[in-house]
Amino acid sequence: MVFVTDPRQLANIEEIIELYGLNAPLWQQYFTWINEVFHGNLGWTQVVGMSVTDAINNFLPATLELAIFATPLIIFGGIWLGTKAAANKDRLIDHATRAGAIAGWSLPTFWLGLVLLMIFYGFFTGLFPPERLSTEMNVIVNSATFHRYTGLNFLDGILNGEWGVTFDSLRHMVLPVLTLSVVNIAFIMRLMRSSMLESLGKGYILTARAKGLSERVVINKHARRNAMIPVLTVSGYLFAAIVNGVVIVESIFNYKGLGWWAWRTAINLDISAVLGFALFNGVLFVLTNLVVDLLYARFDPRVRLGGGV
């Protein structure tokens, strides 16, 4: 069966049904679809007028930009705050971080994004604007002299020597990254605190303190390393979720990444695009789970990759 790249080339609906085998039995249509997927053909997305594969390649760099900056901020910020809270249990810093975590976790993402837009784009007159680039920088990026190496605006700006593009790209990422970070740091912090408290109650911590080790060494070297396992698991899926596209954040800030594209395809019932996006999600989560399993051995010496614990 031959698949046409652009369905708009076809004259009428009967040609589409015949060419794509839509009058064939369901089982035959399914295996035809599987065969095309393995050949890299995920169909056509009407929303942006290109193949689904090209759409994923086109919108993925925008979401990767958010993931590259938001994920380290979320993970390391949450780990640091959770460690401080657990090490100072029931003290002022513990109460303050827990109150902040509850407040951050309770904030609706769409509300926080709109408030940040109102303050930093409305009140401060375009200090941190939406979208990926300003109009002036878009002209430079789309010019013939600007080479697309990675699709990441901040990195391509550096590689092309266009520092204005890099600065403008970073300025546009501030509010989306901040919106993602506030909610997710609160979650990682609460998880890290509970895991640290469990580790601090173990016998090997009492032994380490009895040997005369400093509290800093006990906390950072012994307790925190063992408390990292559940945080590592969640962090891996967090990165995958951001790369898959944060629909609400990208929609609010008109940041045209995978999330923005997924939202547009869903409201327009672009079935091929929705299926392609779901398939991409599944593959990414499987790969992320594999990486997380491999990292377990780095943080927990009891884990052996060949035979479990």
Second form
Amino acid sequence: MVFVTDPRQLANIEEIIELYGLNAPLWQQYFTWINEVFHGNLGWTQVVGMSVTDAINNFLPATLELAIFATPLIIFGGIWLGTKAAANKDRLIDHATRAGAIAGWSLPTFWLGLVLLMIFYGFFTGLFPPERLSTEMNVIVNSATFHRYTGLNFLDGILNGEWGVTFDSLRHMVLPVLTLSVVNIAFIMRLMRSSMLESLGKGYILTARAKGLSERVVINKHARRNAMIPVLTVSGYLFAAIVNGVVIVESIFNYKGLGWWAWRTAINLDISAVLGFALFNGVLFVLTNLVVDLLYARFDPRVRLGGGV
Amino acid sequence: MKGLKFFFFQMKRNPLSIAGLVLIVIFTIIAVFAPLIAPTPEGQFNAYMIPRDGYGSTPKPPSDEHIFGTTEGQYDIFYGVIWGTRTAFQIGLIVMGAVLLIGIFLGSIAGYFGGIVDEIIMRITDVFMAFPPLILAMAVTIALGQGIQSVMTAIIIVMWPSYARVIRGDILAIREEDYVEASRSVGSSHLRVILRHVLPNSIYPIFIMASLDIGAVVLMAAGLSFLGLGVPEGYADWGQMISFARNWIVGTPSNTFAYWHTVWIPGLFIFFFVMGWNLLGDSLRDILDPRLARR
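Form predicted alone done; form predicted in complex with the partner chain now:
Once more the chain from above appears, this time first in line as the rest of the complex follows.
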């Protein structure tokens, strides 16, 4: 692979135009591009000075770290709150969570992030700082003796026995994960509440109660399991929401992951990087939706692949 | 008329929908009377550019001259948020209007005619829906070049497919109704059938969706502006005003919240604007669509 990385290389501009086929008709250039993409070449990103595939490889672990903590928080937090609200319908707890959900759903992520920083970084000086690691820990992580097994700081810290790194990276992740989660918890909670209410109105719930089962078993087993199917349906959407959120969250917290890189490339008009990032996410998004569809058939016996309506 | 009365009766019963309506009315008043509330300084060419008081970077706290203070670059926050209301309405309403037009047009063609036309239009929506929305919007904005028009175009491109799909789905069901066949059999043209019989029976869910999505549109535009991809610097836009504030979250050693106004004021404007639309959309859904009613 050859990339133009320096303006001085442009001395032989005719040669470069010829080399990259820039004088070919558009459709031909397009097929060249597609062909390169299928061979794993997404171009060069000027912002970080490496190829786009390398950049994705480099920045993915940081973002993965956020997603590993945010996703369970969003799903279980949302399901738990939604169940609570539905089980206590029209009582104080229901009104409170509902108001919270509407407010959370209306919160601009970027504003929430700044407000959290203002409190937990400004007021409680340096309690939960931005970026990925503090300077001292960065030195440890980049030293020769520290072996990068996964690229995930908190895991590598454990594996290397450097607990300071683990602790430090967790401390840096608190605010980004929280910011990423609040809006989406509100979304899952609303969905869970209404699907829970529908499920609680079904005949089998009446049967379960008539059998004398405790209210806890009725809600946690009979109602909730059935009510969770819509949540599964939207998990593809949830993936998109997290990726969207990551761009904004990482740019606020200066947390150097995929989202941060995408933001830098976007404001620096690093076109091939933006394209590469969008393509990468598109592929992931489609795969996620495929997995969700398969899981759907697995968990809901009413759905049979290939069957009729 | 009776329907309208019932509508208002329903609205009155739900305090949350009243709150939403009140918020939107307040913002509408702010937007309409922006030139009176925050007069444009003499000799300024474009009213949407926020006037600056000097060029220092440190924000100044609220004072008599600048009642909400100034943000980074001495942009007047009060002027910015008032005129920013207009920007928000413009983005929300124009984008939604265009999304509805495109969505309804392509969705009804796909649903009504079916077959190959349907297949082509739906595969096109698939392409657009294969990307996370903000990422696609970012890419499109960059491709079109910075500016408020690019942001609006980008959001329209991101949003129309889901509308086209919903419309198509509803029309697929209604197309089979007897009254459609009856109308066809007396010789109505396709256009007449679509406009007079099919659309009026399938359009409500779309309007509910639209009112719920205006908040999302404004949030996305603000997000793009915050990232530095939206309006040019100094344009009255809430998202950009928050991005001015991002270097000032820590404050001074003696007062950690010294620059709170730069973050909180534009942030609260976005928050209440979006919440107003969400509350309104929620109650519209409860009232107009009993199938989805909140139990």
